[in-house]
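One chain comes next, on its own, written as structure tokens: the form predicted alone.
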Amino acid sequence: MRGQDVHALKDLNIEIHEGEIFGYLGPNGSGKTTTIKMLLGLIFPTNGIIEILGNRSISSAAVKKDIGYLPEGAYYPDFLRGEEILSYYGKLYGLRGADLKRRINETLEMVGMQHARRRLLRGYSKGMRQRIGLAQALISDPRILILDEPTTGLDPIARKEIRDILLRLRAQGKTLFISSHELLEVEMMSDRVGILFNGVLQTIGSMEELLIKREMTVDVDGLTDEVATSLTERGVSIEDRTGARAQLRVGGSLSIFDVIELCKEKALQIHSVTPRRETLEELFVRVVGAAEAARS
């Protein structure tokens, strides 16, 4: 039985500006992985053309060192130390002696490892292993950082702590494609997103360009049972309550004039009223759901 032909991506059209963070979000299956590949030279399109830095061909070696690649559940040998991971990828880079020293020194400093160098992989927790991966796609200094779920799988503290290396990169000037589940973590970091779905990009652009503010919360004090069941007859969400303290959201046929005259009614203290705009969570999942309804 012979295999049906699949088409990964079609007509895909992306700018990524130097020195931004771009978010590359898509369900499984929708060609992210294939437009990494592309872009680190390892399969061609059958159509069109990939340019890095400029006009610069990706099929340039030199090209190639200005690309650093953190690979999805990276595995590196757990005999190896921290160091020698680096002064190996280093070496496939071409750094040799004081510059391999110096570039390992660089980038264990730059991902807080310099405590860990000499240590076991097999030591290692997960953040660890994910820093000194960052450390190897950092170790030729490169002006590009393509990172395959650079924070998923970490917990808290070291998702912030990758965050927050990865946003001193880009202070640095360097250029991020990140592809990643964590919606989250995407929208604190990015300047920009691209959207991907059945190999189609369903859209791009900043936040500010994407995300519809479209609700209004009030925080208020105050609030009982009794009072939180006539609003949400009313058609107010609750959320967020502690205690007499909660957030109302406002939305539906009630405007943002209607809830504060129902908090007054009621002797509710108002602390604030903020607008709310969609999460990229919400836009992930609006968008991916027209482009299923419109493909069946």
Contents of the next structure:
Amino acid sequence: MRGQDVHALKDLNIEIHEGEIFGYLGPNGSGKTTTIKMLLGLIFPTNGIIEILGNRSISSAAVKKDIGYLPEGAYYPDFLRGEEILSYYGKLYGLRGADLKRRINETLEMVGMQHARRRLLRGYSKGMRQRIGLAQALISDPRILILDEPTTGLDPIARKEIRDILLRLRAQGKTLFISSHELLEVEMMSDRVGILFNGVLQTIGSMEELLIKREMTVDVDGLTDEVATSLTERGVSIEDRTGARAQLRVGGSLSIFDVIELCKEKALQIHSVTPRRETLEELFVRVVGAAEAARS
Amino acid sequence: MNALTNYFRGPFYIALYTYREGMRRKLLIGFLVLSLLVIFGSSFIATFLDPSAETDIDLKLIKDICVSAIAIFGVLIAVYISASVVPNEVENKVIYTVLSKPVGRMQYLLGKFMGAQFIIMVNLAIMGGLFFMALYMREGVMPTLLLWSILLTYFEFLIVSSFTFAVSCAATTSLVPILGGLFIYITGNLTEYLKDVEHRAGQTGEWFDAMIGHIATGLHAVLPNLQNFSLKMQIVTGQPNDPPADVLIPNLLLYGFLYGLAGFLCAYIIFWRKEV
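Starting from the form predicted alone above, please write out the structure of the form predicted together with its partner chain.
Full assembly next; the chain just shown is listed first.
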């Protein structure tokens, strides 16, 4: 008896540019973690080539020295202190003595954990554990960081802190490959994204290339119920209304000029006219929805 | 030389980490405490013996209980730790953080295996050391025979732990390798009986009977005979400072080492292309 072969990834072709944050997105089971494991040599592709920093031997020590990895939900022993964890991982990179101490200090400083370096991990919050996880990925000062769900399960403040750290790392010239379900965060940080579904890369590109600038919004004041009804009847959709203030979304057969004329006609005060870009969430739903429809 | 030192540096740090983590495991501490209680308690049990019985029967009983306690709890510790060091790291994803560092799979396995061996050695030293002191205080002579016995027991555990470790590299949880390890220990202690099967087979002239004889011969040649490492009878009945009788210590150490190496190589063959 033999099980059916499953192709976790098919015809995957991704190129990550140096110094960018690349957001790797996809629903559960789409193959994101499989991709990361292949990049790290934890599992092996049946076919194809993986090249990191121009080197095809991704399992070689020289390549691994330039890669830092933060797995999703990794556990670190409770009985160790923050600095002991970093010391252990640093030694695996061959760091010793003054170099190791310096790197431990630098990474703890970078992730904002200097104050808790001597505390046992059992006293750490989830956010602190994640920051120590990030620190272990950074201990060798790698050029590439591969992060699997770096902010999942964290509170908003911890998320913001991790996001700020990642943006600082990009500013230092690091290349970040982030696999995540947190679309808003990926949109805020990433230079480029790729969306994976069912093991196939559905789309890849920069935010400017992928997110459609499809609508304009007009921010108005002085809206009454009567005017709102009239505008709706004319085909203008009203969003985010708070009392007399609202956003009018321009779409359908109306042009922006038509809507501005309507506002004048109804004596509405125009605060701003803004082009509205599609969100990453909308892109994700659109791309995955289309792929799902094509599959079925 | 420098390259060799660099190569073994990674396994050494992994072994230290494994040792520090392993020695804090509650189940392992439980086994150790139980074994120490049994070693302490053996003197207490001996007080219940009939005073009119054989003069040194209480001492024989204490020795018997202590040697058995070291063997039983020692193998439980060896099997438990060898079965869990790798599957635990897969389960809690620590293995990803280690293998993504400049550490090869062989270095990783070597580190985990060495760490498990440190734990087994330290636990055996604690149990054996306590028994050694108890025996010395009771008999007033250095029980050197016990030291030989502890050394041989470690090599017996090395065989069991290396094959348990190999099974654990194929498993996703530690339960299967624990059962496998206990099976290896029991089978290894029954290897001696395969000789009897070999001698008795072939008497009926039936092909089935002959085949069993061949299988027994093959298994006897391949399986380790753990009974070779036991000095229990001599410890119980002999003098504490007697030299080991009927055994060739260097040969047995080599025998244990080679089986240990075979077990470790099996682990590597299973693990080197395993998808973790």
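In this text the structure is predicted, and so the values were computed from the model without any measurement. For the two forms, the rigid core is made up of the largest set of C-alpha atoms that agree within 1.5 Å on superposition. Residue numbers count along the first chain shown, from 1.
Participant: Superposing on the rigid core, is the CA of residue 153 displaced by 2 Å or more between these two forms?
Facilitator: Residue 153 C-alpha, core-superposed: shift of less than 2 Å.
Participant: Comparing between these two forms on the rigid core, is the C-alpha shift at residue 222 2 Å or larger?
Facilitator: The answer is yes, as the C-alpha of residue 222 shifts between these two forms by 2 Å or more after core alignment.
Participant: Compare the position of the CA of residue 27 between these two forms after a rigid core fit and state whether the shift reaches 2 Å.
Facilitator: No, the C-alpha moves less than 2 Å.
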